[in-house]
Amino acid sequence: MSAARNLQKALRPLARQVASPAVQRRTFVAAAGAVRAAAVSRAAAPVAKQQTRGVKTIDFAGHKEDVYERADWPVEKLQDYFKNDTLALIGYGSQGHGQGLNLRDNGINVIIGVRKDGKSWKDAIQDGWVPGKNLFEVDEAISKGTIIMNLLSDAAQSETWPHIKPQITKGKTLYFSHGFSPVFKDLTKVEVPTDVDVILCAPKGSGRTVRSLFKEGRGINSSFAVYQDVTGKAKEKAIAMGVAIGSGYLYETTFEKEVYSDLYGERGCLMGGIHGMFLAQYEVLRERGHSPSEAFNETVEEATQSLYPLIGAYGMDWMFDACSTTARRGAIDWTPKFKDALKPVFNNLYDSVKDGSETKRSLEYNSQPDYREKYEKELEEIRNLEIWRAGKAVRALRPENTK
């Protein structure tokens, strides 16, 4: 991409519109409807405009969905809607902290299950949780809780559940933020109740990003789901949910479908292929002969520091013809060679998803007594690997990091 390079200085001025708060509010509607014309003319909506509309139907390439918005749900409508509620949230991570501090900003009655004086239990009241008031253990707040939000770990909704299920009797409502323990429950042994709505929100995007983008006015995409329908207002729910826990927009999937796309993209395009083809480039590079730095400028840096972010707000094509003719074509010619090579790989990882072997394996790994010490090896390895290690000194120099 050295050819690109020439156009960095260019496209500066554009990435940081692309970064600035006026673009990033503006609504997956907007962007969805008008990606090309953004490329010419960055104006955004009128946010008092956007404020007005109700449920859509877009048209996503020639498949249309009904998109729900975070306007759609006012705060006040909300609290409205959940006024004789009482949310239990059990488990206190990363999920459990993003939605849970969001739903208490939302004024939404939600209390805190987990195991006392843990750590996620002095967590939870370092960010204001208070014992006996809002902070209980599992078992009380199950048994205060008319929804009973279960964000445990895969591993622990596994193990608890023979204890948990027993108190999720009729009239409560059970709320995952994973598909993973119902639709893999001949692993994970998570049959549900048959007589309470089970529903699904789920955020794409880690815990802390859900509590990032609710605390600047914004809101991360979500999926919702529903299970398990049993008073005919399980949908409803789901969606009330989604924008209580901070959602700006919310598709609608099914726990399979949800479950798969999730577990299939984690280990492929957004965390396992990615770190792949960054190790692999960046390899070739210092086995030719590269230093380290311009290795990962290469390679990490200026992906993600310039081109990427390009991608996410116009698309890939208007980053092509951003670049570049010689990039371009370079660019263009090498795409169908590394879909050809890459496309069996990503059929195999589906079959593994799907048929319960990427299940099988985390419950297997994570279920174990020392699975916390194995993982944080893991994790220095990769701290230590050359590229992450010129990375650290590469993103020293950027101009916010050397005031």
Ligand SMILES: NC(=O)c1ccc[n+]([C@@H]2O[C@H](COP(=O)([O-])OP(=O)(O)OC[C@H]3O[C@@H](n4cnc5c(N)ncnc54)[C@H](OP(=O)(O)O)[C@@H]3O)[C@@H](O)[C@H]2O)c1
Second form
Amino acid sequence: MSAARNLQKALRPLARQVASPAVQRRTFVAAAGAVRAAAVSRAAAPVAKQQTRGVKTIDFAGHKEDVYERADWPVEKLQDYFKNDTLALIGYGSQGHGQGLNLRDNGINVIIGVRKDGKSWKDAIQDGWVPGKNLFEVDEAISKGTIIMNLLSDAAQSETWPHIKPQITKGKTLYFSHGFSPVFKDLTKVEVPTDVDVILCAPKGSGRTVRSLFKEGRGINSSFAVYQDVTGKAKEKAIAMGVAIGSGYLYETTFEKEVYSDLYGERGCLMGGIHGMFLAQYEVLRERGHSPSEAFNETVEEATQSLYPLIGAYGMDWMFDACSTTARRGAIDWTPKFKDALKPVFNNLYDSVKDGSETKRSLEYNSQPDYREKYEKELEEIRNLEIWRAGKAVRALRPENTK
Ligand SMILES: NC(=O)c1ccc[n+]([C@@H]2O[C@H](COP(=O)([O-])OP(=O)(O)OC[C@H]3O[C@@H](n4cnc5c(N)ncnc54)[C@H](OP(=O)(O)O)[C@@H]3O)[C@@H](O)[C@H]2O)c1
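Switching forms now, from the form predicted on its own to the form predicted in complex with this ligand, please provide the structure.
Below: every chain and molecule of the assembly, starting with the one above.
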């Protein structure tokens, strides 16, 4: 699509800003503003407003929802709220790392529980957790904890539950970052004890981003939910936990809706669907005689470096408006054709999530002792696809990679 090429040049500073995790939002918006002025004059872009702090009811396209935010929970209030608690964070993968370090920096009494001498044990020591002080084996951490944060892999949550369940005694709180285990209890066998609060806070992103956004002073968007409220305080506790682990804004949901939307989204537009669409477009271009670089640039590079950041910053209509009339005409005409072709696939996917098929597949696969090696083999196959080899060569030409 030639229409966006001039724009692409003008957008490079924006792309660089998006790529840099250290950039503050203010800088991003300013950069986007400069790009906007240079690239297009016709569209008046929405002004990014600084939100006033406090719990607020927001109108999301005609649906009013309460949104909770960390400004209502200054760090002193958080520390006071959790002053009698020990948070036992079990598992130190991506989320354990991000949530654990943020809790520690917030001055909350948090300890880690992982398998001795496993990868996570070593990672935790690297991050400054000290064996016998705030790093323990799983059982010991649970015995010391009042709030048990189950951040094992979803497959491991199911596998270890018969051993862990008896330790979640009355008075403790059980916390998850995914609705997976309790919602699909027929498959996972995670039947929660009936006498404890069961809450969820699910950051909308990788644990690495949970940490980096916290360090930037921003905070990730998260959803929170209550599965079981025996104390009458479970909702408040879930919100406080959400802020303590580093969330900026918290959206209320249910365990069911969280797990359905999450499994659906990652298989769809977030990861699986987008990869399928990239492959289909690339293969047709190659079969019709286009070179790998042309097919890659037209499929992935322009999308990720030029157009998708505009959708993220200002929305789809603004991105369309920033492109030529020729490009816009085609995009508007072809949208319903793609939507009609893909909607049945998305409906199949949602059914497969809701009826537990995706959970079953995930549990079976991820419980195999050699699942890591098997994934690595699949990732190696993806890495070696022509599209991604071409991509590597294209990325190598970026100024930051040619120094
Ligand atoms: N990653 C994300 O982007 C993300 C986002 C939102 C929510 N979540 C949710 O957060 C939770 C944690 O996910 P994650 O990605 O951080 O973790 P993960 O990488 O999937 O899990 C790793 C942890 O599980 C432990 N583990 C695995 N098998 C075990 C076993 N049999 N016994 C004891 N420990 C075992 C590992 O310990 P070893 O090192 O000892 O093997 C490691 O500490 C999940 O419910 C997930 O759905 C994840």
